[in-house]
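To begin, one chain is listed below as structure tokens, in the form predicted on its own.
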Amino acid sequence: MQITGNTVFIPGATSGIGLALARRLHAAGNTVIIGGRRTELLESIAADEPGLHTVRIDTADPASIEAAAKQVIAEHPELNVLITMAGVMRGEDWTGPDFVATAEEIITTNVLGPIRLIGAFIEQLRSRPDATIMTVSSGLAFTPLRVTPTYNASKAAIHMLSESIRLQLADTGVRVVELVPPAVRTSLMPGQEESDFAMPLDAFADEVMGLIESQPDATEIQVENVKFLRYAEVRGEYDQTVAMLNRLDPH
């Protein structure tokens, strides 16, 4: 992915990692459209960030995805980058009876959401000479956090989905890039914004932008902080890393 000159749609960019990257991509010379569920929040961001475009989208709702895709493509026919940022993270207790609804919500947003988004935009992206799908997994796709089993599984699914569709799209003009965040100081989980274990948001976003610029052909964007989790099994330290992560559990 090139660092500048793109038209980028980022559903799930009204806060946290998504908004931080949207701001930096816009500053780097890209046209950026952010998506979110709350109209008033989108309007506030647009007022505070002149030049950012907005569209309402609920990635848990197939009809909303379809409507937003039509709007984005009609208003920005040069769109060539989709970043499937929207996601949720919830704690779960699988020793009790009440985890299924939470698990279903996570899968709907974190797995079906990206699948439906890619489905809605793939023809547009294939029509552009230089296009990118950026998926968003997690270090927890590779080393699990005890309290978030379905989140871990959803991000492992995104990792393998990214690997697989990259193979299918290899002969097209569409790149598939996987962003692999560590814990970052956002509101994704209660207490995460104050966690010493989590990476500062600005530091994360700055490092990601540097990696995109220096490694335009990368298939995974991995900041240094995530490699502890990403390569635990490769190092032969999986069991030790799982134990250490869950002792350090910031949640």
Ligand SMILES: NC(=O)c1ccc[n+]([C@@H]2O[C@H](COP(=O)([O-])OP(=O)(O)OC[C@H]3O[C@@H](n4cnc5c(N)ncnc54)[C@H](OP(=O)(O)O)[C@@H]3O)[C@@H](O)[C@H]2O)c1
Second form
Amino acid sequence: MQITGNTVFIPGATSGIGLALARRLHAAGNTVIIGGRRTELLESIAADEPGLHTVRIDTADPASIEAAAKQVIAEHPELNVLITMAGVMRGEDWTGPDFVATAEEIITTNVLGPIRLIGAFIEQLRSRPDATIMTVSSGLAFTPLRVTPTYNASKAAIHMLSESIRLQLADTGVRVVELVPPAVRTSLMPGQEESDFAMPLDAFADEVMGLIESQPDATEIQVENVKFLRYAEVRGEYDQTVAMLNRLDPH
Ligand SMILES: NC(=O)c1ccc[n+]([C@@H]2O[C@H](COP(=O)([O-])OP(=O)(O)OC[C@H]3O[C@@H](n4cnc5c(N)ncnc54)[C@H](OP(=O)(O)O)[C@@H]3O)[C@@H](O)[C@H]2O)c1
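Can you return the structure of this protein in the form predicted in complex with the named molecule rather than the form predicted on its own?
Shown next: the complete complex, the earlier chain at its head.
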């Protein structure tokens, strides 16, 4: 995607990576609409940064997705970029019976959410001459963290969905770009904002903006820190990387 001149909707930008990218995309000359459930954050972010638009959306709720999509498209008919950022990460213990509800919650938000969002926006995106769907996977889609089985699987699903819908949309004006973050200091998991293992948020967001600008045709946005997970198997170092990652696991 081009770094400037777009109208971008980011459901999942009340905090963390989504908000950091929203601020930078806005500063780079894009119209940006951020979404999330926490209305108090949406209001304070909008008050802080004039020109940033907001919409309340719960991406775990199909009716909320439909309503927000209608509103965003009506207010911003030039919308050409959707970033399916909203996601949750939870630890699970699959040695006991209590993980199923957690697993269902993760799949609803991390997999059904992006699917429903893309469904709600695909006609709009196809109507634009140059459009982008940016999905958000994780280094954990490629090398698993022991404590978060369903999260890892949800991100592997996002990777393969991205690969597959890119093939279907190849003859349209809609590009599919997968953002593959490493561990980044956000509030995604308890303790993550202080984790030495995770990358500082600003450094990550700056590197992502640099990659979007220098590689407008990239199909994956990979900062340097994610490559040891992304390419562990390709390097022939999968078992060692799994072992190392899970010893380093700060949770
Ligand atoms: N930080 C990392 O280490 C890392 C690594 C790889 C991938 N990622 C991915 O990056 C994305 C952003 O995470 P983050 O690290 O920035 O964490 P974060 O600060 O917790 O941000 C998560 C965002 O998702 C939104 N969200 C969650 N559930 C939602 C729902 N049902 N409806 C609408 N919005 C929802 C939250 O907004 P509300 O609470 O206001 O709804 C928030 O804006 C996630 O997909 C995550 O899996 C993060």
